[in-house]
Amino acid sequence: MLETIDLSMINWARAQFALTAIYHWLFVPLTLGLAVVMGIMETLYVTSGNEFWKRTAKFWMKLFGINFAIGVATGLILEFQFGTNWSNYSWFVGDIFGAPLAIEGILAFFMEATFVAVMFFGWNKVSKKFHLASTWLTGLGATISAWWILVANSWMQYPVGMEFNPETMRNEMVDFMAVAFSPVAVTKFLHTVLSSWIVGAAFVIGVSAWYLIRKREKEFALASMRVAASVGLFAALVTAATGDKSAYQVAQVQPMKLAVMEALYEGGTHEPLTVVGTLKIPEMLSLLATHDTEGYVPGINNILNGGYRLPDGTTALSADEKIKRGKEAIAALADFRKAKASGDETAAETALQTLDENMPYFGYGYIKDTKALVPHVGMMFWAFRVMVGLGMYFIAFFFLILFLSWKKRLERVNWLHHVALWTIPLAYIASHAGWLVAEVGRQPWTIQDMLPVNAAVSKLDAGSVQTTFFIFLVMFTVLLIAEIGIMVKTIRKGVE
């Protein structure tokens, strides 16, 4: 199953699912952003009555339909690289990945299908009530999209609820339950959605700037900063609260990946937290990574030397031991189905216990040098930063924002018009830079410590994914440009 690769078709193949999946989520979390603001302020209209809010809903719904309809087509693409490009990922973890991937199909992908058609046409078709269940349906239906797409993928971070079958050489789901709400599927899904409406609230308070630079729409760009204020202010807040939830998980399950984005290379207890530098905050990465400012956070170099006492008691094994039981894993494999096919069940059971006692170390086998273990430092030293330092902005800047409109004061300080406007930009840089805190961490494993990359890619020719890279490239480009240039026609346009 598990064939030797070309290098250059790896690095092909995951050039162009990073290239998909970079361009998939400047879509998703402006959708999911949007999809609340819009939803808020049509409640207000159906409660109100008042049609001022009618059309501000309206407005905000026309961006979110063309954003809406991009995203779709980059996510269907994304999708069809697990088949094409990572075959043996597909085949080897496909029971348990496909299954939330199948769901998301299914029920919210079909969900979101049906009640955005009505939210766009029914507007004089249907009841107001209707209507605005229409509109929380349709954000309702993105949401929970997005949720078992993050349980697929938090699954490849904490991969649990599964069995190997060494019969038919795949992982099979035994417990969907746990597959389905592990513990950092559910952080996962609170960190990355509550993040996707801050990029909403950005843009909503962005775009609304813009037209109060331009003195037009004041009303209409006063409300919808108020509304996008309050939604990115509580977003930002529990977005930080789910961070720190999430750094404590990483420290358990993913331990390299805490040590990268802190660059630690030698761990102890009672560590600091680097901020830039030499600035640290004492004994904070102990406290984020234990909850004891006195427990031990392992560095780079410790993790690949192992020896050192693990949360459950046992010793780490250095990096070599875990690959040479890896190795001896996968001989083990073999030995077993040789033994069924001949018939010895007494070989195949000793290979079968061998296999058990080494199943969790089968991914090193794979590996064939220690220093692939360790993800990019520099990368994720400052993608970390820059995500923490963008969210702790953006607190101050929703409250500022509704601090301001609550004074009545918002209009007239025009410096801030302009810093809102540039802070679009920086909301999707803080969004990108959290996935390449969380991606980019995992490497080299596109399963935590079962399936690194160059066994879970596809035996194919390098220069047809080059080819196929290229394509996307443009194509997605030229989407994006399309994109900006309608939203862009539409914003100066103005509300009806």
Given for the second form:
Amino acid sequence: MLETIDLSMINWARAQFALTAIYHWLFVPLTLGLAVVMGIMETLYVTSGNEFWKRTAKFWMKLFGINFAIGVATGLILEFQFGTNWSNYSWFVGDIFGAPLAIEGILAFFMEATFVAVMFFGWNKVSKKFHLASTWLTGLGATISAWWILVANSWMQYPVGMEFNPETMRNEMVDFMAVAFSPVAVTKFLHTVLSSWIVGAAFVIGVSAWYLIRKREKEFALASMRVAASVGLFAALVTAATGDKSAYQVAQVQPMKLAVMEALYEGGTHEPLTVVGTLKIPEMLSLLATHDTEGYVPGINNILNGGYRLPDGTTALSADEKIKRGKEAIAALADFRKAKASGDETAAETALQTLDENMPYFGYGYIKDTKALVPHVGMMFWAFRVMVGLGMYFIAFFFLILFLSWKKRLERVNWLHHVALWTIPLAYIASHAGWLVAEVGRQPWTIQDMLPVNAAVSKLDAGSVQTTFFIFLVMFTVLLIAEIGIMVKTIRKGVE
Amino acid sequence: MIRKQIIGIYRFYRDGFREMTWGRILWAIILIKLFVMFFILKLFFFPSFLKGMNTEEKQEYVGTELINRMY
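Compare with the form predicted alone: the form predicted in complex with the partner chain:
Expanding to the full complex; the earlier chain stays at the top.
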């Protein structure tokens, strides 16, 4: 019974997952972003034969190596937590979650381990072209790993390609391609990976700017800034485009997330987009959410009360109706299992039919109060604005760096060097704000509409989760301090 | 031929590790981290909650849990 699940256990399990995910995501975007920048630099070396680019690429590879070494395997801790803290979830998702994670693990190990070794050990041992291929394949390996993780995450936000088996209590994959290439997964992949390139680009520009402030490594810094700004500008533009696509998909499959992002309580047609406060862009929200300025966008209260027309022509159910149907689904599941145990196939068939009819609302059966269906509005509203605001800033920032580089004035604009240095933390803030929007915005669901957190969590004592929470806090903080310390030392040493 | 390739790969890694300078500390961090993760955290703090149950028992346990949590 729910009363036996301590609510603080749910919160501690969520906090622990959030903590480890946040720390893990400090390492991942830099790996993905730096891989592209150093790949381009080595390509310039191989195509031009200019040793300058080799030295430049090797320096950024060194920082890549530090980040890679400290960050590697930190994501495995998230997988530990599934089996311990989220055992109902782990069993319920079945092979849908297991398959992408297994592919990710194998790929990450073989591709990254092989090519990282060639990249670091092979400078004087393999041909230039083979080394270059290894550098790119290291980045590609990390990117493909990210793909499978994001496929798993996207399935939780938009569960497709599976059927629930009430006998095994697991979701079984019936369409691998639907899971692996769901539109939500494709958009999420592009948005997340390209935004990681922004982190890498901002990092390279920031570190290079530090050299300019210190009047060191001038040629190296200016060249690095030029390459990184090109990557950054491209990435920032694609991130903006995929962000638009993502908002449209959220409107279709997670309308509550969009409503809380906008703090929109009462929706309607011709909905404006709130910038901040009373500053609004007329009809923009309707356009973003429906690709029509007259499109109807439901607000939080509309979604809870239902009764509006959905894009497929049906009428939206209220939260209470969904909860009722969810309870019918769970009761039918109980009847099915009872009938199966007693060998009553007719009763089992009837129960299965009821379960199938109500399965889209299964998770609502665990919702005790409709307020639980509304994620934290303030956090979502501001996290979204921080992400989008910084996204626009990055476009302007990278453009300015490129423009000044083209005009050969980059070296002289001192204030911009300081801005560039402070843009490094801003890139991380934007990246994490994006994850806040994605993950806080889907609460209370671990799997959208199918399994809320209170049903997914293990029946554990909160004390044990608290203990490991603080162990992780200490462990990750030590790792982060080590990363920053070694990186700062390497940066201070300069290009060799 | 295959033997030669294996020896070549072995030497590649061996020489790579021998010639490492700043990489040594990173390897030390990686190994300590993996030890802590797999031999301390996983073994003592993160046992599988459904460990010790066979497939049928897991189905029964999760089924009962998910039905009872509705109430």
